[in-house]
Each structure stands twice: as structure tokens, then as C-alpha cells.
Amino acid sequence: MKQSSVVDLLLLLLAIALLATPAFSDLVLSKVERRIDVTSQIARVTKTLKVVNSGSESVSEFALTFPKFLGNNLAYLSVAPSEGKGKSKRTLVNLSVREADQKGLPDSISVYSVALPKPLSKGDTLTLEVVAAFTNVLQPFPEKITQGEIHLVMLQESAQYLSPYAVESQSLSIKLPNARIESYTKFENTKLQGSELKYGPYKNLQSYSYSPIVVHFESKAAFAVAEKLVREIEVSHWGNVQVTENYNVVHRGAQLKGEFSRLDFQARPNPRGASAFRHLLARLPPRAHSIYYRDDIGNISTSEMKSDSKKTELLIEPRFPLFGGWKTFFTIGYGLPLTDFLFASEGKRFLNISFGSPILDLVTEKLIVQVVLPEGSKDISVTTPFAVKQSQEIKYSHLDIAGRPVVVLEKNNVVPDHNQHIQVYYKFSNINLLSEPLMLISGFFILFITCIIYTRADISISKSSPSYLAKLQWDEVLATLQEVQSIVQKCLATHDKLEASLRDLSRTGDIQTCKAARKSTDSLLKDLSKELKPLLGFLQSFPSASHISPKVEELVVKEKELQEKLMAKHTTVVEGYEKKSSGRDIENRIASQQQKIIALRQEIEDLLEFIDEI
Amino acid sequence: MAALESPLPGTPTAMRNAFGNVLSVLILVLIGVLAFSIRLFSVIKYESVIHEFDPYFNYRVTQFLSKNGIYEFWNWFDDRTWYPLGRVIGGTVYPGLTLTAGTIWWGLNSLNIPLSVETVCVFTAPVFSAFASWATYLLTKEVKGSGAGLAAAALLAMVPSYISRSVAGSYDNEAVAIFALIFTFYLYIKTLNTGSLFYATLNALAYFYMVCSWGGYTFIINLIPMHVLLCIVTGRYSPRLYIAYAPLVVLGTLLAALVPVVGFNAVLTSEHFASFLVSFFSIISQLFCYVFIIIHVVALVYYIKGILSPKMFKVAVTLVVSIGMVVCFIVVAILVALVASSPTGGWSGRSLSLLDPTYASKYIPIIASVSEHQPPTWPSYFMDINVLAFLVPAGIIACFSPLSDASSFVVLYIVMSVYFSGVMVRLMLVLAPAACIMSGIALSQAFDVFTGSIKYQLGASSNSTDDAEDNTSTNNAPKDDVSAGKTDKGEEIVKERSSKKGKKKEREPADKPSVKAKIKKKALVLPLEASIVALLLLIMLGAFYVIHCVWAAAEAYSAPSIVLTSQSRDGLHVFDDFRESYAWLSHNTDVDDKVASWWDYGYQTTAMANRTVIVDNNTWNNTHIATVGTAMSSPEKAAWEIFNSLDVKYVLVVFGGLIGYPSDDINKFLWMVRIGGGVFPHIKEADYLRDGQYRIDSEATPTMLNSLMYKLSYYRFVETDGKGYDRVRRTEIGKKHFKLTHFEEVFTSHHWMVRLYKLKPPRNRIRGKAKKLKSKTSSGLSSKSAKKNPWV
């Protein structure tokens, strides 16, 4: 803002104020104490007003006035009556405040009207505690600084309280940051004590008295402003509240001009770059978990977290230090336990969660809070301690069909004082929780069923096409092959029996049983080979089995050979026993046979395995 | 005995079959999981982020695709790069990868699974490497049976060479292309084995996908005709070969021509010149189509042979040969004329350096400047394929016994890929699947022989009377023992599996009788002890491979290279300077500002900072790159003029001297000089070298010390430690104190790795003086006014 225009404005204001007719003259402020805190980028004004009704009628409204240039930047205003002298007795109920019409007042004044808790009758007194927070009232001056310069800001106020009522006694104290004070407007009763600047007390002032003051001082506070903040709060009834916050942060202090030198910024012992801020501190709710901090291009590795049972503190450092006018973007996200935030009342559930950003001393120019409720929530209503713009949307997330209802709350110019709890009421039945798992299960079920049907069903179009016929034929071949295999297996099992009988013989010496066993196997094997014959013929009749049938034939031949060898061995052994020759003698005699048998058996097994593979 | 007891005949074998199938499916699933999860080290150790340079471009294209749709994508003219020329992205990019990831993203989102484009891009490569290992299984199974298939799949799942290109976040063409390559080969072999037209059509489609995905499709288009030619020459022509080849040529080429970036190149450039029928040094290459003609001729000959009598046939042969010669001559003449009329003689630089490794470094500095275009060293073979290098020869031998169409293809594949990988380190990637297939075959055969002989020996040693029972039991005993012993490692299971399954390999219509195999088998029976020792050694080899692969995946290939870490005594130190500066650029400069940097950082700047760049990694316009190179090599004033003429507002340099980051711009500077000098002759490399040496210390040449790159890198560097000690070059810098006249520093990242400078506005001499005076007075005033409050 240019210096001359400000002065003009103030002069104009003063003139108008002197000319204006008092409209609310019934009330008198017997005592006004104002304390302005400018240690952060927000000017926080606390006023204690003692109101006396000196008129004859009872009054139920009280008017608060601010100069327009302050009123336009008013972010937060709360008025509470306080009874008694002790501060402990202050009531917590805030009075309703609304912006009143100007009622013939000049444009340079903004008026807010406060509804008093009970009408103030004649001679009664009431003490009001007013808290107001202003953004953008600390003007950087000079507006552009180099990296090495300190950050100076300027505050404009009035030493006397601007009020439509006459003021009997008032004082103002400004709490400045503990740093250099460049200059301030001096009146006769102005005192500077440490970092506290005091004006007054002033006695018996007319209504609309105004005496502008300017304080020019160094500020070390971070002028971090979120141009836009989108907070998404997603409620999952599986036990989690997921909060995702997207910040567009800008440094609203004096702009950096000229070079930025990392060398100077990192220089020790005199780093240059006092006007920049590196960190922001977010105070998250206790038991916050799965915290992340990233931006469009990935994780930002510079953050630090401390947590205890009371709170979780996240110290986040943007990718680069922010100088005046520099911007950045980042996202932080965290999960919160559902039980801490979701409650039930009168058949409804309600989510009780804070409205603003968890980052300390951050001004948000545009805050959008999106509360995503679970799919199937109904009867949604929101209560907020201050006025916000409300609307509803639908969001489609994991496997949703109907979508999740989203409550969207929008508010401009949000300061940390707005970090109060909001309540979102809704109805939700737990059955809905199961719908998505069930959907998944049935999806897989259908998939498998389809697979089964596909593999079982015959879906060829033409039942007479050659390829289809060939396939049918091939199936038959396979079936025949399996039969052949099973028969050969049976043969092999029979061979095993024969061997077993030989072992019995060596143990017991019972030749007769052995012979009987041989007879039975003989007949069995004959039957089996009879069974084999038609199968072989059948196989040979197929052209598609041309490369298999030789193998099968080979198999059968080998099997025959094995049979013969086995029989021969059997005969030899039995004969040996009949001749009562020694065991070793018999073994010697059958040794060569035995080797052949093993080799044959191996070959047969190989062949079987080959057929298996088909 | 079981057969007698069980009422249903044939049940045990059927059961065993079913069990085997289930087991192999299970193993394949596990291999897929292994392939996916071994690539997640980068996400676990770093974060889920896109890696390096090219992936950022692909990511940006995918973002565009998912935002604007396919039609916008085809017509996308990107004005944020190659300023002021721009680039037609839709027509110059291989769209396979982008379309794949875009489709996955679209599919997931339409199922209401809200994954970000970035997440999809990061995980595309691991997913496709699982697919690639399954494709390897299929291919090897066609060649040598499912045992070898499983072994090869397991090897491919973790081969370091492939991992290096497909870790999570490495969102590059190769990620999907290797899958497409193997799958195309599989379908080719499948068609060759079955003669089915269905597979031939699928093959053409797979080839189309490959063409969409990667420039490496030329490898397919060269290899398959060579194999066909080989088959014809060795007398292995069959109708199946015809079906495998002819549809692929016709359909494949038509489809390939649909891809804008390929277009008619598919037929015209010599990159497609197939098999090198090399008469030593003169390269007479045979076109893809030539083989096509040849195969038709051969098919015709076979057909005519079938219907004509031998005498008539001879007459026909002379007739056809004479006519054919004439036709061929004409076609050759036309093609030679076409190729010769194009400027580089039809050969693009990259392929030329394939044939002559020294070509690129001699003539095209822009190709030679890329490290992955250099020939590999021996250690890189060991690093990238490890023990496979030793197993490959064994695999080749196994492929020759017996040699089938399929196994001859694999042999040809490995031979070709070994040659190519020897030329360009990047093509190691093509070698890796071949090496895996060969090693899979080798391992499987070796296990087969060893377990077989153990089985035989055990069977023979117990030639007592109860040998029969022993025989049946030994059938299963060793397998059970071994597999029970090491179920902990998936790979071992696979090997056991392979030993069991790989017994019979002749899956293709067996023209080789098994008698032959049997004879060989008997000859291959080894002593029991030897086989056990050999088995153990093989398992150790496998274990060594696994350890190496996991190490390579975790340590060597997982770094995203945009964020660096170093382990120091006081914990992990992260260097996130690149993203710091890109974030600064993207938030604190005007959206239409132009940023000049060396081309390496072009893709990242457009993707991460969303600012217009002059040159990027696409390197399609050498002159433009040379202009930037010249500017970087010129003195400040000349550089300012060049940059100003290009509308550049910021200059970005990468500087590693403070923390010792070696791949910074000073180390790349000679390439800028060379490339710049290649177009603008007033830049001479010799001016930057002192006695042929590249140095930046006090011995450096004045040209070097006055170049823009030197100044921007070392501006105020001396003030950090008082001496200006460069930790990369390990020396003190030559020129220490200097001021910039035409540039001003606007940002330097935390570790000085990225430095950004702004071009000062042009100075008008007279007004400049006045301004100076004015600014002096005004600053004096303002300082005064700051002290004395003007409002009071």
C-alpha cells in the first residue's frame, strides 16, 4: 500500500468520524482495554469492554465497529459476556454476531452487531470479551527486500477505540515480537516497555474518536499462507479416519528481490535469509498413524515426527526454504483411530473432528473440507460453530457402486482460531460394510464357475468339421492309451506278485505254494494280454495315433519279453529248490536274468512315462 | 501293487499327471510372485517413484493419455519441449507401454479402484516381468519340455540384466517389450510345432504389440527370417514353417505400418534388412521380404515336386530359377535405389553402430555420449547374467541333442543376441532371456541325467531278490527326499521338478525315435557319488545365482537416480536436490518460462517442473542440441546471446563438486563441446584441453575457464571452503573469483547439485546508466525512509 493513500484514507476516516452523528448513544463504555498481539502474522485483538446503559430504554444489541481496512481483513470474531471480576468466571457461550447494515454510517467503518444475552436495562453493566483476528494487516515495508535484509512490517491502528459509544476510559497495549522496533507513533502517554507498546489511558472520549498510529517493526514470524487447502476426511467403518490435506503455501511477507544465494543462506556464523522460513509445525491429533508427507513428484524426506499420548507433532520442511513471494505445494496425510472421532447419539452417528488445518499459525485463504462418509450413509447433517458454505457431492472410491456421499464445507480466510470441532451426523447400518467383501467373493466365484463351465462345455460351432472330429478321435485315443497303461500296470503288479512268491519260497521253502502262485499268475497274465490285443488294433486304426502306436507296440513287446524272462527266472529258481541246490548257486544262475529283468523293467517304465506325458 | 488294489485302472498316473499340472501351475504362480517382488526393493528402500530420465517422459505421456484420451494422444503436438520446434509426440513415440499402462489405469478406475497414474506406471514393469517369466516358461516348454520351462522361467524371473530395466518405477519401453519379445518367439515356435493358423495369427498380433512397444522389434524381424532361411538351407522346410512365417510377414508388416512411429519404415529402412548374408566385410543384407519370397519359392518347389514327375520337375526348376532370378534382380535394384536415395543410406545411426562398434564414436558423438550405447566389458557380463554365462554352452549342447526346429531357433537366438550384446551394452537385455532359456535347458538336462543315474545306480545296487520293490520305491524316493529337503527355495523346487518332468523332451511330433535317446541315456549313466556331488554343485551354483540376483536387485539396480542416498556414520543421508529444484521451478517461475539445460535433464524438467525445455532426451535434432552445447561452451556474453535468441529465461546446471556427485555437467562438458563443435566449427575441442587432457584446475585453458558451464558451475564456489576444492575432480578449481555479468543466480539446491540461473534482462547502455543512477538515489531514499517513518 502506498504511503500517501494510507494517510489520505486515515484523514478521510477521521473527518467522517467527527462528522458522523452518534446513533447508539444510549450506551456508554465505562472501561475499554485493548491488547493487540502481533507476534505472529495474524494480528489478534482482545478487548474487554465494560458496557453501561445510561439511557432510559433497555438495549438488546451492541455494535462493534472497526475501521474498514481492518474490517475487511477480519477473519475471526467472537464475543462472550464475562461476569464478575475474576477471569475464571468467564462464560464460554459465544454471542451471536452478525454484520450489521451501515445505517447511515460512513463506508469507511464496518459494523458488527452483537445480540446481548439479555436486554440491558437502565443502569446495568455488562462486561464483554471480544476476540478478533485479522489477517493481512501487517503490511511488509519495504515491500521487496534482498536476501540479507531483515523483514520489517507495519501495523496501523488507532490509539483510541473507535466506537459508536462514548468511552470513559480506555487503554491499548500492543505486544510486539521480541526484535527490533523501527519506529512507532509517539503521543505524550506512549510507553515502550520491552517489547510491549502502551497507549493511554485516555479518558472521556467522544464516540468515533480516532487517532491513527503506525508501528513499524521487525517480524520473525513465518508469513505462511495457504492459498488453498483441501482437507479430505474419509470415514471408514473398518476403524480408520483418513485425513488428506493438500496445501498450496505461499510466503506472504516482503518479496525477495535479486539473487538467492545458497552460499549466503548456509553461511556460518551469519546466515543471511532471516525473512525465509524453513519449517512448519503441524500438531496432529494423538494416535495419528501412517503419516506421510509428499508432493506431486514424490516423497519429501525432510520431516520429523514426535508423538506422545497427548499429541503428535509433525515438523515439516518444504523442499526449499520459502522466501517472500515463493510458493510451494505439498500433501500431508494421516490415519486416525475411528473410535476417537466417531460417536453415536439418538440412533445417529456423528463424526466430531476439527475444522481447520493442524499447522500452527497458518492462515488459509480458501479452505475446503470434504467429509467422505461410507457408502450407504443417509440423513446427513452438519453443525458448525461458525457459518460455512455447504454442499454435497458423490465420490467413487474402492469398488463403489452407488458412490460415497461427500459433505463439502467451504470457508475463506481461516485462522487457527477456527480450529474448532464440527459435527457431521449421519445414519449408517453395519450391513453395508459387508457389501464390498461379498461383491469380491462373488466376483471370484463367478470367475471360477465360468472357467469350470468353459472347460467342461463343448462349445465348438460345427460338429462335423474335420478338426472337431479329429479332437473327438484324439480323446478316444487318449482313453485307449489309458486303458493300455492300466493293463500294463496290472501286468507289472502281477510280476511283483510272482517275485513275492519267490521270496516266500526262499523263506519257507514251500515249493507247492510257489507253483500254485505261478499258475494263477500265468492265467491272469494271459487274460490281460487277451485284453490288450483289441486295444492295440484299435489304436492302429487311428491315423492321428500313428506316432504313438509304435511306442505302445514296443511297450507290449517289452512287457511280453519281461514276462518270459520272469517266468524263466521263476522256473530256474523253483528247479533249483527242487534240486536242493544252495542259495548262492541259484543266485549265480539267475544273476544274468535278473539284470535283464531290471533293464527291461526300466525301459517299460520309461515308455509308460512317455505315454503318460501324452 | 497299487494298481491291483485300486479299483479304477489308470488312476495313479492320471493322478500324478493332475498333480504335476497343479504343481507346475503353483510353481508358475510362485515364479510370478518372485519376479514381481524381487523388483520391489526400489519401493521399499526408496519410495514409489518414477526413475531416471526416459521413464519420466513415458509417465508424462501416460498422464496426458489418461487425461485427454486416445485421439488427443495420437494428435498430441507437444510445445513444451524442443522449443521453438516442438515435437509431435503421437507420431514419434512407441505407444505400446503408454497404451498398456493407460489401459490398466482405465480398467482399474472403471472398476472404481482409484489408483493414481503414477502408481500404475511404477508397477507396470514388475507386473510385466512376471508375464515375461511365464512367457519364458511357455517358450522353453515348446523347445525342451516343461521341466526346462520352469527352470528357465525361474531364472528369468531374477536375471539381473532384466531386473536393471524393470524394477518398480523403471517405467520404460523395455519393461513391456521383453515380455512381448519372448511371447512373440513363443508363438512363433508354437506355430512352428503345431502348424496352426490360429497361433500364426496370434503371433502376428504379438509382433504388432512388440512393434508398438520398442524399437527392438527389429531384432525379431531379423531373427525369424534368419531362422526360416536356416531351416530352408538345412533342408528342414515344412508346411508348418510356411504357416509360421508367411502370415507373420503379411499381417505383421501391415500391422506394424499402422504404428505412426514405424510407418513405412517397417519395409523400407535397412534396419529391417534381415540376416546378414555376410561375405566378410561387405554386408549384403537380405530383406525381411526376401526371405518371404524365398519361402514362397521353396514352397512352390515342394508343391511342384509333389505333383510333377522328376523329369518335368527338372525342366520346371530351370524355368522358375531363370524367371525368379530376373524378378529378384529387379526387386533388389528397386530396393537398393530406394535405400541409397535416403541420406544415411538407409542406415540409422544406432544400427550402424551395431554392425561396426566403432562407427558411432567416430562419427556421431550424440550416440557415443550415451553410456548404454558403449560396448560392454567382461565384468558387466558377469554382473548381468552371472552363472548363466557358464550354463549357456551346456544348454547349446543340449539343444543339439536332438536338434529340432524349435531348438535350432533358440540356438540362433542366443548366437545373435551374444553378438548384439557385445556391440551395445543396452542389448544385454535381449541376451538375458536367451541365456535364461539356454541355462534352463542345461540345468534341466543336467538334473535329468544326474537324478536318472542316481536312480539307476540305486536300482542296480539292490539286485537282491526284493529289487522289484526297490525299483518302485526308488522311483519316488530320491525326489521326495530332495524336494522335502529344500522346499525353502522356490528355485530348488523348480529344479527338482525339472528333473522329474524333464524326462521326456520330445513333445513335438517325434521324428526322433526314443531308441536313440535310450542309447544315449545308457551311455550317460554316471557313478552314484559323482552324480550326487554334481547335483550338490549344481544346487550350489543355483544358490549362488539367487544370492547374486537378490544382491543386484537390492543394491545395484534399485536406485531411482533422482534421489541419492549415502550411508554415513550418523545415519542415512538423503540427497533430494533434483526434486528440490524441479519443485522450485514448477512453483516459482512463470508457466511459460523456458529452461535451458543439457539434454539429459530435459525429460525430467518437462515432467517434474512442467517447464518448457530447449532440448531433451529424445535427441532427434542434433543441431538444436549442438546449439545448447555451443552456448554452454561459449563465454558468457555469446552464451547469453544464444540463449536469449531461444527465449530462454533460466539455465539449469548440475554440479557435483561440493558433495562429490560424479555424473555432473562438468564431467559431461566435453560432449557438449564435441556435439556443439560438430555443427558450429568455431567451437574446437582442442581449445578446452591442455595437452590433450581435460582439466579444470589452474592448468586449464582460458577457453575452458571462461566457458559458461565452468562459470555457472563454480560461481561463488570458492567461498564455501576458501580454496574451491572440487571433490569430483579432486583438485582445486582454476579460476576462483569471478562475477557473472549476464546471468544471476536464482536458486541453488541444498547440496549445490542443481544450480539455476536467470538471464539478466538486456541492457541498454545509456538508459542503463541512468537507471543505475536512479536506483542508487532511490535506494538511498528508501533506506532513509525506512529509518524515518513516512507516515508520522
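Positions refer to the first chain, counted from 1. Note that the structure is predicted; figures quoted are calculated from it, not measured. Under this definition, the rigid core comprises the largest set of C-alpha atoms superposing within 1.5 Å between the forms. What changes on going to the form predicted alone:
- After superposing the rigid core, the C-alpha of T48 moves by less than 2 Å between the two forms.
- Annotation for I36: C-alpha shift under 2 angstroms between the two forms, rigid core superposed.
- In the core-superposed comparison between the two forms, the C-alpha atom of T572 has shifted by at least 2 angstroms.
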Given for the second form:
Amino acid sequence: MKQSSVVDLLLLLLAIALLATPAFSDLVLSKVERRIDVTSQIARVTKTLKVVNSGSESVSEFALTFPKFLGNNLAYLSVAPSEGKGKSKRTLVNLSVREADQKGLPDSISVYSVALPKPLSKGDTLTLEVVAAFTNVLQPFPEKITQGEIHLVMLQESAQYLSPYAVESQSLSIKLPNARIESYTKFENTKLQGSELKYGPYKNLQSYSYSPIVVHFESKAAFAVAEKLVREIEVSHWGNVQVTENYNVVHRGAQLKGEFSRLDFQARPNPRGASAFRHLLARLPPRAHSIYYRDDIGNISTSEMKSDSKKTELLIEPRFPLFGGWKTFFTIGYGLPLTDFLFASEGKRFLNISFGSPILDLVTEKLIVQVVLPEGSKDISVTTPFAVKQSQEIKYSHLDIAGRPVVVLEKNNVVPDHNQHIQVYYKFSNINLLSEPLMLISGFFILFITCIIYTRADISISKSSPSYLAKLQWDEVLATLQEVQSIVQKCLATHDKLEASLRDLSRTGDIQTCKAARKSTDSLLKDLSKELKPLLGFLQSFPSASHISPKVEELVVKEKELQEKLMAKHTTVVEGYEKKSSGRDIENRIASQQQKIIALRQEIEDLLEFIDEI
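Having displayed the form predicted together with the partner chain, please output the structure of the form predicted alone.
Just the single chain follows, nothing else.
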């Protein structure tokens, strides 16, 4: 316990410094009862202070002090006067509390000033109920443990109440999670009864009395901390309030040391995973509906919901057990009936809804609440029971024109005690409810009218317009070009048949068959040539075809020249066979003709490709 020894020394120095600090006033605490609850990760301190004015002047303020290491982790503080005793005891409205000026006081304490409901005169008595919640004061010790080890934490406090006023009688009670306690500081009048540790009563304590204690005990509580929580509350005047909560949760207990064994955890979850938490409990409003629980992967089915007339409980089980240092991200969403949360007052509407997370015993390091109001809302104001950072934004959604106003509330170090109701006031005209339906109706009306006009109106180009006539002429030009292409392709096919007859001649030596093929080819080519002449004249008559007709004329000329070369080649080959010349001699005689035929054929192919692109 070397660490605790150092802490004790520091606290002793603190006590010495405090004892030298003067009292605030002549107030005396005739009786102080302190109760510290550490059954969860949050240390909740409840104090009952009986204040007596023993001076000659009335007092209107009361000072609360905390050690600095506790004051830095103070998440929630409320002070209220109480009346009566026992079952008839009742607590009145909370008093105003502010952080006081520490001028003349040591830096090792935090001071808060409480405004009394009325000045306390000489000899008068007032009983105050103080509730404080602290985070990060239960420190894991040891800081790292294996999967099978128990989770131990350490609490540092004072057996005597730190106050700037003298205390006539004081007692302290610490409620622990269970009876398993490793060690605790022992003084006179110290009693351990089961899971409750008691110190005192102590009599006649001077102002700033301080007696440090350290309690080392087992805690099975879920040290679940939301590093960031974004709650979006969207108000729809069509009858629904949609709540979406995005959580970034980490286990802030002792970190896991070594490897995690799923087999050991499944077989013996209690001894082999005591430091992990497997589920969280969210307490939603009673008429919550359309509830979902998902993460980035998708919907998480390992959840359970129970509801009755007073509440709706959602048992959230992450995809994996969370050990110390492990994180998880998930989203909870649900709808609420508008009539349960929206009210009217003095010409304004106001949303009355809880501020914090519905998850029990969750500590939130940074909470952002976004209240999305309907489009057209104005004169917006917010009422909160504690200080928060406020701002406004604009959010655009479907069918929005000007956007929806968004009230953004931010607060750090939030605990379940902050889960109180806030009120968002705004003005909204019911006429704005008709804007989106009218937009939809108008949109469909315009669509139907457009379809009717399109189907019934004649939007074709006038047949007498120059553009229409030019289009007709161009269509005729294209049709003529296609005919020219078709005739030339037929000519080329006829040429191929003539070449085939020569190959058959070299194979069979049948001269008469070859001459008959020549005769039929001549007749077919003459007919095709007659078909080309009127097409050429037709193209030349159109000004729009002036850049095309030269190419077509060149194509016809090249094809005619190719016919002549093929005929000359055919005549030479047939004569050679009639004179019974050798095959080599015939090839030598037609070699020059064959080269010209190949070149002409390539030129014709290029011209056809040019026309095809047009």
C-alpha cells in the first residue's frame, strides 16, 4: 500500500494547511450525518447538516468545502433545506449554489457558496440536505488484472467532515457493494457491519478538521463510461418525438492483463469474467415504441425489452463482454408519443423531456443533446435545472426549405443525477403543418399536368420549316449512301466470284466453265453499274451532300478500274491455259496486274469505311 501511504502524507499536509485557515462566520454545525454510497462506479455523498447561528449577526450564505481531489471530480451538487423528522421529513426546493471565491484559502480545497432561503438570525437553526456525486474517485487497485482476478477499487475520504465551521457531532457511514473488504483505515469508533463501514460519532471538532481514510474493497459494478454521447431529439407535430442516441462506451475499470479466453468465460463466466460487464439497463419512458439497438455492423438481437404502465426497460447486451479498457459503439433509437412531452403555456409550446442518458449508472464524459424543432419554429428559449453550454444550428431534411432549427446543449461529466427534465420553449403556427403536404400535392399536380401536356401536345417540328426540310434531305442522302454501299459491296462480291473461277481453272483445267463464269460476271456488273448512275446524279443534286459526292464518285471510279484490271487478268490467264503455257509463266504475266488489283481493293475498302462513318 505504498500509494496509499503517499496519499495519507499529502492529506496530512492538507489538514495542517486547513487548520491554519480562519472560519467563514460564526455558524456552527450542531449535527452532521454523512452517507457515502459506492455500490456503483459513482460515489454518491448525502449529507444532513444542522446549522446553528451562534453569532450576533444574521447570515445569508453557507459555505461547502471539499478536498481538491474530490472537487475536481464533482459531477453533481444540490443543496435543499428540509423540515420535520423521520417519516414526516420533507425536502424543499433546491437552493442556489455557486463556486465561491477562494481568496485567502489554500488551493488544496474547493469551496461552494449556498444562498440560504432567508437570512439565518442569531440562535436560529436550519437543516440542509446536501447531495453530491463524484466520478473517477474509485480508483482501480491494482490497475491491471487478469481475466480470472476480482476487481478491486480504492476510495479516499475523510472520517471527519471537512468544513469551515466547527462541528459539535459528526458521523460517517460508507455503503459498500458487498462484505468483501481488503483493508480499511481504522480509528476509534470504527465499525464494520456486513457491507457497511461506520466512523464516529466524533464530538466537538474544530473547523477544517480532516482525518484521511482509505478503503480497499471489491466492486462488481459496471464501470461503463460514455466518452461521447450524442442524443438527437426530433420533434414532429404529426404526433411523434424520435430519439436517437449514439454511444461511445469504454470500460474504465482495471484493464485486462494478458489474453482473453472465450472458452473459460463461457464455461465459468462469474469467476473467469467478474471484472467484465455483459449488459447495460436503459430505462425508457413508459410508452416508448419502435425501439431498436444496433451498431455499425447492423441490428443487435441480444437485447431484451420489458414494459409496463410506468416504464419500459431495455436490457442492452453488447456483441462481446467488456473488460477494462475495451470499447464498444452502438446506437439506441425509439419513438415517443408527442402528447406526453409537448405542452402549451402563455402562447408558446414547450417540450418537457429528460436531459441525460436513460442507461442506469452510466457516466458520460461529454454529452451533446440536439433538439430538432419543426421548420418554422421561432422565439426559441431553453430552461435547464443546471448550467449547460447552449447554441443553435440548422438541419435540413426532406421537403425542408429554410431548414429546421436545432437547439444544441452540451455538458461534461454527466451522471444519472443530471437526468432531469429540461424545457425547450418555441412558437409554432399550425399553418406550417400544411407546408409539406402542399408541397407534395403541388409536386404531383405539376407532374400529372406535364404528363398530360406531353402526351396530348404535338411537339414535332413543322413540316414547312427549313430545319425540317433540311433533315428530310439529309435522311435521303443517308439512304442513297446506303444504296451505293450495298451496290459496291455486290460488285466486290462479284469480283470474288470471278477470282474463284480462276482458282477452279487452275485446279480442273476446265476452260469453258471459266468462260461461262466470265460471261455471267460481265452481265451482272453492267446491271450494277446502271444502278449506280442515277444514285450519283441524285447525290450531286443535293447541296448538303457536296462534301460527300466527290468521295462517292471516286469510289465508283476505283470500282470501275478494279473491274477492268480483273477482266484483263482473267483474259490473260484463260489465254495462257489455251496456249498451254506453264503455271509459272502465267503468274509472271499477271504479277503486275495482281499488285494493282490489291492496291485498288484497299482503296475501295478505305472509301467504304469513310462513307460508313458518315
